[in-house]
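A single chain comes next, written as structure tokens; it is the form predicted alone.
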Amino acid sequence: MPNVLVVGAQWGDEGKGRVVDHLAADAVYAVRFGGGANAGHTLVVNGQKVVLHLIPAGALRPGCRGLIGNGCVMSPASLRAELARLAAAGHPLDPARLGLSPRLHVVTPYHLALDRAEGAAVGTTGRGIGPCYADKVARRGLRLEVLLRGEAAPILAAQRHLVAALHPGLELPAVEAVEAELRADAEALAPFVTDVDLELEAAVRCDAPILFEGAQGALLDIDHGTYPFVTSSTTTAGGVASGVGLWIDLHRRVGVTKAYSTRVGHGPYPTEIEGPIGDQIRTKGAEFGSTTGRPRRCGWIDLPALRQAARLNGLTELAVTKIDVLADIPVLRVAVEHGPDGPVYVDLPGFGDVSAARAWEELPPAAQRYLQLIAEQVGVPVRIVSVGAERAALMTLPEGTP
């Protein structure tokens, strides 16, 4: 298997984790490269649903360790707590099967209460990600080595009294109190800690199969999205090598879309449906966030969206997800230019329960059809399909389908 990337080719949601667990089958190392616990991957294990928040969903295949790179950051109450939840669901994750770089930036208590305070204008999931981005590029952030190092106190002091400076009436913890809390977490984390750069180098020197997973979508990506309707990361291929602290070649890079569109939030979104047909997906494609729980916005597939995230990514091949949630709907519109008036639409006929299909001869001609057209107009092949939740519900196409 050759180096991997999983992106995700719209707003996010895409269904990345269930691609990503699928190719991790064939991977040594499934990699972290951006983003925080805002992510939220949903996999479907023995019948069994798993969410997972920042850790990678590649570490649940036996044999493949999972590694959190430099560019993430991270709340070690929250990464404890998403550690316990999968032991107790029978996916326990020890040293061995889970790396941390000490490069990690912290999620404080203080990144929260700004969050909470001013996050809504932009629709954020309130979980501190985005002031943390921020502390870390005004050079003000908190390392995970240095909350190790019991050197906390001043940082946490600075964040503090910009926050108070801010948001005078809000009520905020002392600092001691959050130095404790934060470094009795971290220390509970030590034993994860990793050289993750120095590990992959050497991974690389034996040709060992690294899969890295993109979070939220390349129409999120703090550069390259809607903003400033983004999220406060590099969600796309440039941002691996800073991310991970290694040049690497990636082989395949597989960009992850709904066979639809969702978007959550605020933020511009041409192609959305109002009205039944908009409620139908939501509904039956249970399109409410991983993370905190909030209906997704739903739309048509946006067509010049996907060939941005295409030319951004550099992509390879695309991996088309919930196309089982269009069945028995009549007339399936895809957006396949942004006119001055709105999108511009082509009209497909519609198609009925996909979800039994095994292979690209069990599909109907119809949705066999929709998906050639997205692999046309997007100028890049579409290899993997997914019918439904389950492990066995995804199908990889041979060349030339379509």
Ligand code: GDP
The other form holds:
Amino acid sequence: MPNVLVVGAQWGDEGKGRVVDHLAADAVYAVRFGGGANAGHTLVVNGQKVVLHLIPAGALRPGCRGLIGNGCVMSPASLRAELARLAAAGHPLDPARLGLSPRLHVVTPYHLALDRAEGAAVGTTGRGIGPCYADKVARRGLRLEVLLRGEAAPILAAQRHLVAALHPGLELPAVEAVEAELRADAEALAPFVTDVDLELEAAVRCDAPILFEGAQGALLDIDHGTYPFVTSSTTTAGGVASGVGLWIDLHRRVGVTKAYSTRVGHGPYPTEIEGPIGDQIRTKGAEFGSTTGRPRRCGWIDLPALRQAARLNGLTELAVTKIDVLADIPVLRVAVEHGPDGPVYVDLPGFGDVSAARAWEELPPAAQRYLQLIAEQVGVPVRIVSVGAERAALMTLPEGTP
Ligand code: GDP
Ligand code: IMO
Ligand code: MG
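Okay, that is the form predicted alone; can I get the form predicted together with guanosine-5'-diphosphate (GDP) now?
Then the entire complex follows, led off by the chain already shown.
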């Protein structure tokens, strides 16, 4: 298997987790290169739902080692809780199954406080992600290795000072208490620390297949998304090399998109549907955030936005998820351009239940036409189609189909 990149091609929650889970069956490493526990990647295995936040979804495949690169940010307490939840669900991950970069930046209680005080304008996940990346770039961030060396106190004091100055009314915990708590959690995680870059370099040398798991989506990218309504990291292919510390050829670059679109949080959303069809999609698609439980805004698929995602990531293929959710909507609207008065739509006839389809020929002609239009307009072939949340509810399309 070649090296594979899986990225979100919309505003996140496209179904990356389930696509990664499928592709990781052939991978030896599954690697996160950016973001933090703002992500929520859902897998459904034998009817059991598992949500991953920072741990790569591919790490649940027994033959696949998970790595979390330096481009990510991590709250030690939240990662420990995630490990405990996974263990309770029958997926214990020891240091042989998961590795952490020592250069990860640590999300501190001061970051959480700042995000909670200021994040509402964007509608953040409240996980301290933006403030943590801001401190990293401002060179007052706390790396995991520094925390483990016992040198965190002056950094934490500077962070506390800043948050207190910005929000004098906020109650902030004392530096000593924060340091002790962070350090206890970090020490529990110390056996997982590994040189992610060197491990991956060795993997490349022996042709071990590597899967990179993007978080969020192209339209949430700090540089290329709908700024300032974005997350604070590079969510696109450009983030891989700097987020793991090694240039790696990515042979397959898979952009995951829903058959419609969703967005959580504020910001522009030209194809948003307000009214009964939006509600129908939200209910049928269970469009409520995996991390925060917030209702997701729902809309038609936006092909100009997907073209941008294809350009940003050099996509070689698309994975289209949740086409089953569109069943029984009589007319499906597809945005093919953005004009001066808003999106320009092509209307296609709808289709019925597709959840039992396991091959291209088993999809109704109207669903085939829908997928064909996406592939033609984006200029990238559709190679994976998912029709349900369960592992088996997915088909791989052969060459020659759209
Ligand atoms: P991610 O953040 O990109 O991994 O996506 P999320 O896990 O946040 O959201 C996707 C949701 O859709 C999850 O609840 C999945 O179980 C579910 N899902 C994924 N693919 C399909 C599909 O093809 N059909 C249906 N009905 N649900 C799906
Ligand atoms: P996955 O990986 C959907 C959104 C938030 C908010 C903005 C900034 O599951 O697709 P942040 O907490 O990152 O500072 O919030 O980004 N956001 C996501 N939306 N899926 C995600 O991750 C998201 N991660 C962040 O809702 O609008
Ligand atoms: Mg998600």
